[in-house]
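Quick heads-up: it's one chain on its own, the form predicted alone, in structure tokens.
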Amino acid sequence: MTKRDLVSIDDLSNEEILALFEHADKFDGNLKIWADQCKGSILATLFFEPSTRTRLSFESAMLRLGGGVISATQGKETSASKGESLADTARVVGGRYADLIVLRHSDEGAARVVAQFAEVPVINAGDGAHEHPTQTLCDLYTLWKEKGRLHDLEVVLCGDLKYSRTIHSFAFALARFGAKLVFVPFPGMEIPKHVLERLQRKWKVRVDKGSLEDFRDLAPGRDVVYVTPAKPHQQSLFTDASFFGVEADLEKDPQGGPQKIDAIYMTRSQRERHGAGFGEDGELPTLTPEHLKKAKYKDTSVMHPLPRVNELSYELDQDPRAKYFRQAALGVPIRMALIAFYLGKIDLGPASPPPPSPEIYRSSLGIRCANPACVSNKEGLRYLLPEFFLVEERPPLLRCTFCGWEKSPTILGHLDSRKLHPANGAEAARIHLKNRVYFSSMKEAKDAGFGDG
């Protein structure tokens, strides 16, 4: 079988996701009868960040499938503390040591690096604030079981939307299934612009930003963002909306927003990724049953990836709408299905052919990823070239293949002639990709030895 990796939720089609759920249901019917499914296979869990549920659910899943587990759970106890690169770790562990690698790492794009260098499949268990696709599958599986579908759901994503990789992966997946999303941030933790841009460009959604007082009780952040599928509603939720500098002529919904909420997905403050200037967790709001008295929340599933801090009251645990402990429990069967699939033990059936991948631009000169947390700007400086998908030709839009951050360079140099051209010009488009060097500024181009064209 051709090696496949799960680095991003985009690595699985919608059809494959739904097929995984069917297999997970079979595993969940009786967790104790599958000990021959992956007998003789070894799973390596490489966790360079703390984890309880994700690591233990993967290890439990593999043991229930009859396989073995080897684990490295403290970066300081691995050869990384001696300066070993992720690439070398991948070559060693993904050689004869294990048949499948599950990785968690603080650098955004780390899973992409390990997938490039390992001979065996790699599953991303969280890379910095980038993505967490297996948590997303667990979340989608929970919604699917609770609501009986994934299409046409109204989901509120609440809390730390800026640094939560779980939120980013979940939003991308829900958009693919045509859900409507309401982003309600904690103060200063708004959904990043690059996430909204990707939602808008890739899934053609409408993105409206403004004030909706009806959700202020959940999290009194500055901006609420509403994302709807391709065809916008006749009435929008917000007044005074502005996005990407374009004013939208919006009408206020006289009923105060969505009339039925299918799920509230709450996240904690990701304080381990915060810099200076953020308040203590105790200053943030706590969701209680009191917040859920309105009719629109009658059948709402309250979800959380856990661990919680102060954002969910313990009083809420007794509410039948609280699904977060069931959500955690379902992590075992869905990860059993993932392991079995990536080891070639189950078939997910035919899937729609993926869209063609954008061309890849690599160069040791010119622009680098603007994300300081990207692996290419950290240990990757030693052995990785800056690498981008060419998302759009004119005007040029490049997306880092590791962390997903995007850049729009303004100047293009010809590698052989060293001449410069406007990156959006007709002459630039005629230069073959392998001969291009993109720059963010004239000074950057001059410092690299390129002259006027």
Ligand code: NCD
Given for the second form:
Amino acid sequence: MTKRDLVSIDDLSNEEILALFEHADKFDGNLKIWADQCKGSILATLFFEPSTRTRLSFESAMLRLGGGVISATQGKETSASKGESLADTARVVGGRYADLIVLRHSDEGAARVVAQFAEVPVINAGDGAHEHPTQTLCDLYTLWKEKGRLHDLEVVLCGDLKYSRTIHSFAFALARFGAKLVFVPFPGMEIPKHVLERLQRKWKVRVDKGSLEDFRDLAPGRDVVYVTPAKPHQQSLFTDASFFGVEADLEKDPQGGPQKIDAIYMTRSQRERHGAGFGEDGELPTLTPEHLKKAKYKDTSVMHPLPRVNELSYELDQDPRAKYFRQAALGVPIRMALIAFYLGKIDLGPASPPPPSPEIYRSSLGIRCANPACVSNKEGLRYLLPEFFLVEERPPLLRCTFCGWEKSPTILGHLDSRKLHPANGAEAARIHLKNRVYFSSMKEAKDAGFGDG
Ligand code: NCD
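Form predicted alone done, so how does the form predicted in complex with this ligand look?
Every chain and every other molecule in the complex is listed next, the one we just looked at coming first.
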């Protein structure tokens, strides 16, 4: 049996997620009676970035299940500070030291690397701005308990949409359950193109620009982005080229505009990823009870992965719609269910057959991931080959297996003959994957010693 890891929220099916909730409910019924469940197992928490909730709730969950915990935090007291690679750390910790690894790291795709090199299952507790699937499970579990369902929800995602990994994983999961999403970005923190592309390509959602009067001050001068599940007749209408192609004021459109908001999910500015000179958090807007006066917000759950800075007013804490501390509390039972599952102690029912995975293109020559924060461009430079899923063949579309950024190369070289071909042509399609070298430009190809004269 191949081991399973939780690197992306896509690694669990909808059915498995719902089964995890049933187990979490069972654990939550009485947290103190499960000390035999994972007795004798060891969890390693490797946190190379700060954390309060995620690490402590994982460790609490494991202790409640009767297992043991070994932990390395901040990387300062680990061999990483001496220059050890993630790959070597993964081999060591995942070989006899622990039965399950939970990792947090600042490089996008770091969890994929550890999963590749460790013998034991690996759970991603946040890899840079990429994904945070276990926070998403807390968020979905909270919504499921509050609303009694996950399908057909209307959710506003607000704040730092650019760098919040919690937003990215949550949006992928919500789209999969058929939610309508409204992205309300703080200035300069719009949802990244690669996230919208993934939403559109995978779930065939429709993406429109619009406005949302109620939150105008939260996204000053910005367009709100609406993501709606595709209805069958829309799929043919909205293709790749339709990004932002349709201007819509959905609030006035009785078919498309949210008439009732089920949840508002606020996030803080991820200042540690914005670089110097980005401005003070105090200058950013704050969500207050004033924003939530209309009837459509009567039952809105106000959510936040925490920690909060200024983006959520403390006045909201007394409001019965505030759910963020419940979200944090539910992190314990949901992580108990996750640990028990990845240690093979509980069953989530028959796993739905995985979709056929695209072929993998790997080469030391030619294109590299364009994301400067990708692990393949950071510490992985020393030992990882750039690696992409071949998502589409003609024209070629490659997706970095580590961080998910996409690339459309224009030129294909043959590894042996060093001849070049248009990447979109029939000749290129005949070259075996292992002999291909993709390039983004003629100059790149020539510099690498390719070219037919
Ligand atoms: C989040 C994270 O680390 O991405 N925190 C968490 O795990 N609850 C959100 C954040 O730091 O803003």
